[in-house]
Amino acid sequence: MEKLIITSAITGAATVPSLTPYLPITPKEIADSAIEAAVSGASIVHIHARRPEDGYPSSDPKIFREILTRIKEHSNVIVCITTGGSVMMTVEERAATIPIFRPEMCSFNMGSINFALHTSLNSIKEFKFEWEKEYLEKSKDFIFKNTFKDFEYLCKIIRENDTKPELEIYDVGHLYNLDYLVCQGMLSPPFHLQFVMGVLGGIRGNPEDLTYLKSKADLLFGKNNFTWSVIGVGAAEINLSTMAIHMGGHVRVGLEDNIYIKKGILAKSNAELVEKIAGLAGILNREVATPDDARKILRLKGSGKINW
């Protein structure tokens, strides 16, 4: 099997600061968690922002350069920024610090779904900030907006950049989603797929669930034509991990995913959640791969083509 690839998400938009005092908020708490992760193991960390006044999700490229620039500073880890920014972001928003920074990956959300986060409410006894609750509430009437225009968008950005794109796959569908582009020639192998297990509105992570999406994608494109990582959200995240461990998959964990290192404990950091998945890597005898292993392995541009 290949070395493991292990990715960070390290703060994301759909978790909320009262859910865990433990979650990166400024940009020197993003990049200081992104950096422990990859001495604990990581070789990918995935970056969203926030606004360091209160937390709420960022488009803002002056807060991205900040975190970016901290990063290079003290790692040699691939950074993949999100394109997903938040459900609030148009494409163009969400998209704008990819031309910017060219960075070595981006993740690509390839359709569109209902993004329910308003389940966290029960979870929640006292809001840090005024913002959160009702974006919460509001989730019940979220759609994760990715259409076969925003794709068209993100193809020109991805290609103008030579920026490798993670591919988010939240349900069967967007395999069709992501044929259809193959077939238009607006993207090609290999690719790599993130499977995102676990959000209501998408796929369950089910193990059934992670088998039958890699079936599915071995047949629509060829088993030696991708490579694969599985999101587990919340309770999942464990589970899922240890599969795709044993499948020969790679595997993402982190704050933006899931809040705990085990049933009702918080998790303390990101690195925590990095060194559980490197532990259970050495129980199934799995190599992890540093950042130069996971460059060759997703055949990236290098750290020295990026924009900051």
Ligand code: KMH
Contents of the next structure:
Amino acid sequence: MEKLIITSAITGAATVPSLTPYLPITPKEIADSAIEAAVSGASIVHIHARRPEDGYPSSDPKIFREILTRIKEHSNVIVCITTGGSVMMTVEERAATIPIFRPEMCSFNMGSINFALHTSLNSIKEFKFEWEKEYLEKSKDFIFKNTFKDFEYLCKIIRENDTKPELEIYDVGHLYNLDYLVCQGMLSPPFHLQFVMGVLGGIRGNPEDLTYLKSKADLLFGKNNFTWSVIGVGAAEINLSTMAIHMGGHVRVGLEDNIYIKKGILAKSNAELVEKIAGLAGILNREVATPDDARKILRLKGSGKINW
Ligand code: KMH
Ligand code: ZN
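What would the structure be for the form predicted together with (5S)-5-amino-3-OXO-hexanoic acid, rather than the form predicted alone?
Zooming out: every chain and molecule, the one shown earlier first.
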């Protein structure tokens, strides 16, 4: 079986600072957490930025530059920059970093969903920052917009910058959206699919849903034309990761997606979550990929071609 690619999603935009004291917020904290995750076995780090003063999700290229520069100084890890940003940003804001930094990888969200975060309100007693409560409440009525027009815009950007998209699939219809783009000649294999399971508004993190998504992708694109990975958002993380390791897929974990190391116990770092997956891979006899292994598996352009 192919070596296991572990991605660590360091901070994201869906986890608010009041949910966990361990969420990296400043550029230095985000970069250091990414570097530690790489030492623990992550070959890709998925990067969002936050305003250092209050942790609000940011699309500011200056903040990204600080994060990216520090990571590059200390690690050979592959950097996958978000183009999802936060649901409050326009697609232009979300993708602005790609032509500037020309990363090896970026996320590419394959459909629109009501990315609902309001259930997090139940677990917060006291808010650290003013924006958090309204941000979570508003998500109840907010569409994370990824239309066919947005796809065209992003396809052009990734083509021009030779950036490999990590295709975020939140529901089975998103595979059909991808199929449409393939038929239009806008994207071509080999694809890297990321099954995002457990977001309220998308597919749940049930085992049969993972096998369904995988078999649908096999039928639509052909087994040898894509690699795939899974994000089990929240409680589904460890179970779906185990399935993916066993099925030949890859795994993403991190405080963007899940803040617990086990039921009721907060993960103290991204590295701790990565270590847990690397341990599982050992139990299941799956070797963990280095960043250079992952570059080969995913056919990336290489770190010599990034622009920072
Ligand atoms: N927040 C994750 C569930 C992105 O950054 O483009 C999905 C994600 C999207 O990582
Ligand atoms: Zn993200």
